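In structure tokens, one chain follows: the form predicted alone.
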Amino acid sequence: MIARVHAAARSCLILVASLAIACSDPPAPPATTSEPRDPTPRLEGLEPWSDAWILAHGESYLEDPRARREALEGSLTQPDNLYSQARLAQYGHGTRGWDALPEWSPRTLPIDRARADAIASGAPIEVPDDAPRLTDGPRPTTWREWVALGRRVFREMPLRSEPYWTTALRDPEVAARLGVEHAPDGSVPGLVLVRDVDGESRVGITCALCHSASRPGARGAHDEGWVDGRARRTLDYGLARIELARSFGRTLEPEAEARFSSWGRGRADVLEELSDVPIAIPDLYALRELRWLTQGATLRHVTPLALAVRQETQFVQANHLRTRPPRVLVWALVTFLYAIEPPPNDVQVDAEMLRGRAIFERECADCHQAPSWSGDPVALDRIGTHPELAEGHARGTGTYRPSPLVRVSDAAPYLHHGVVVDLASMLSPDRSEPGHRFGTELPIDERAALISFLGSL
């Protein structure tokens, strides 16, 4: 039954993204393969993807609808699947579609230590009418401060409501199943407390919670801090989808049930809306460095309106369309992933790392390039790895970036999808998992310096 609903749900909301697009005005001319013009003013001067460059492009994103809706066209890659149409025809309007959408700057609560040991105790969750707001307080001006409050909208500002993950911070069990962790603090990075749309108080889910999790090497409590932008490898976001129907008292049928639970650890899909087509959750190191955004190649990343548009984007689908994001807030975070940086890298240069970047420099570096050791999109038929993505009709654009390799040693388990278990098995002749052949036939000693290398990166 379950199953049926997911499907008819995606149905109808294909036919919705459908209707709206033959019934809205015309949009403008979709994207191109030329190269979009930039429509911030006044960069002459600054060095491209500087903290000051970034800043300049601000006011545009703020004020400007134009500028909103050309970095929208300037960014697809593929204006015919469902992700661009649905943006197309919804966003950047002005006064109708997405913009037209009520703002949303609920109330929130962290869940700090005390909160959660409230929680765990059976406390109801309730956020008061004198909760702060993320939007309380002056505008940010300095770059500092944009960081500073994007940080907090990281870790604060939720996505949308997920009631069930009460359970979870109740039940120690549930907990570990679905991957919740706390911080050397005691707080529950990913969740927090909301006065939801309706006015019910209940728990919702941040950005946080997918991309944020224990420093490298951490034990069990956690001793060696904690990281923003880190993938969380442990949430299995399948295994709550599961838990959400049996907190309704619903069984799922067994496809559906079999579907999410393939998904495992590390791999997610927010906008199941559009499609359950699962990925591995990726770090956000290096951004200012990609050119390109998504596993899928979905968005050029021109400017920092690319990657503005795409946050406000989601936020909105992750709602279920009843609200858009305060764009003061969308903007802050962009400021804050753009400040991001990876954890510390220990290892120390030997011969045998330095043999390795020579056989990556001859074997990998057309498609991995420094700094973020990403490049540009392959076509599917090229690297022949899982091809559901690549061709699906809600983001495929027939091409895969190539993985950023920033901290890439640390970032198993591998491939867009994410069933490769280390690096070893990654270059290893014998792996079955088919596509990205590249490294698997050179001799074992060739292919373990190169791993040494990896490390390094």
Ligand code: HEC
Given for the second form:
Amino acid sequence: MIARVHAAARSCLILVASLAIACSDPPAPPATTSEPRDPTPRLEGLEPWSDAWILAHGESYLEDPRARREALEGSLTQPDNLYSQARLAQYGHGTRGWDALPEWSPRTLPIDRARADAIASGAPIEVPDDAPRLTDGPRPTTWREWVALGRRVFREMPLRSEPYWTTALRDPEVAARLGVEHAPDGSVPGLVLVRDVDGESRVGITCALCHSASRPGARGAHDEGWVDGRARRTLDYGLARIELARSFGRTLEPEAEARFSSWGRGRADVLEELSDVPIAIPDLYALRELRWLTQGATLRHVTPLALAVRQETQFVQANHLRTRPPRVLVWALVTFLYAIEPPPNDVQVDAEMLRGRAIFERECADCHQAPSWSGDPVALDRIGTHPELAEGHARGTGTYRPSPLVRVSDAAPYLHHGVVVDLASMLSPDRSEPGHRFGTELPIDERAALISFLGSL
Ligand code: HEC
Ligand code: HEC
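Next up, the form predicted in complex with heme C (HEC), please; the one we just looked at was the form predicted alone.
First the chain shown before, then all remaining chains and molecules of the complex.
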């Protein structure tokens, strides 16, 4: 509780400093602590979280401002943090705030092999006047059509332009340093060419920069060797932030520069000026099963509208409050996120794993439950891991969500800030990183069995 008060006080200071808002009256606590409800009508008879049930939410997200507002309010776990306050003030008011921003459906071009080669040999960054927009086609009607459009949004719709990445397209050494990867088909997932809001052609970043990655040998529903939804743990976004500032001729405060360099690979903070806490980029394999979103459990996920509002407002904030994305594209993106499946896991179940499973049931299943192996948020003083995110003024809730464990053996480094190098260290009594001591007192053979079981998830 002390932490919460402290965080609220800090948030006031920041608000005063940056927005000149009076802070004598702290924001009122949520009116009710009851379960938020799903604002979408006519869901009877549909299996919750089935494709059909998700699809049935499209109309209320797309057409009903009140449903969007209700979903927002119902989803914010901690209305006092800056993340929540910005949204409560600006989102879902119909004709003002972020709803009044101009809708922006950019002309964008993915970087396929031919385009990557051309840019590498010096071709200009150029998006022609007649380049397509993602909204050019007919509005999807079936689940398959929505997901197909959503895949394109995930890969091709820029959150904003970031011209610095052009260097990475021209210089393989810079690309390797920043974690820009080429997919086996020669394309560069996560970077696109975009006709920017001001009409200039630039390089932009998409969801795929952080949330898709190579995985040698991956097959099945995925493009050979490339997995949508897999965290890009090679990405050094902090370094990119420093280089981006330099490329604009800006010098960062030494403190800010030190923060960004400390992020290292696979960690980012997408809240920009609100926050610079490094958070591990998560895999997006089990969204349908998660009743809480983000590692600090900032959002209740009782309705797909909660995720749609999250993504819509992420686009707004990322593009510096200049534009809002077409909701048709946001809704398509959300259906795609729900359709993402983890890469197949080929391990054979053996006796050691079954033994590990029984130990897991005994020691871990209070918090990590199938099928996502996540669960309800755990208070910071119980879990005891690094407090900065949970206590932070930007999006702190005083809790952490039990991490989903789907494909966990492929998800190192661990914990919300990505600091524990492997599963053996997670369960080691000698681990120096504090918190989450579960399993560390078990005999070594039981820990080995647990790790074996985790490898089957
Ligand atoms: C610069 C890297 C970056 C980009 C670009 C990015 N994300 Fe993320 N994403 C993150 C990080 C870091 C988190 C963890 C945030 C947290 O837990 O508080 C995250 C969390 C999420 C989550 C919550 C997952 C969970 O386990 O609850 C979803 C969903 C998500 N991102 C979707 C997207 C989509 C869709 C886009 C494109 C519109 C996108 N992200 C763009 C880095 C990024
Ligand atoms: C009291 C609830 C609780 C129990 C019991 C628990 N966990 Fe966790 N677990 C969490 C929370 C909360 C996190 C996220 C903490 C953080 O990121 O700061 C987590 C994170 C993890 C992670 C990190 C995954 C990743 O991708 O970063 C692993 C692995 C894990 N738990 C395995 C286990 C195992 C194995 C056990 C049993 C020996 C166990 N947990 C018991 C709550 C729990």
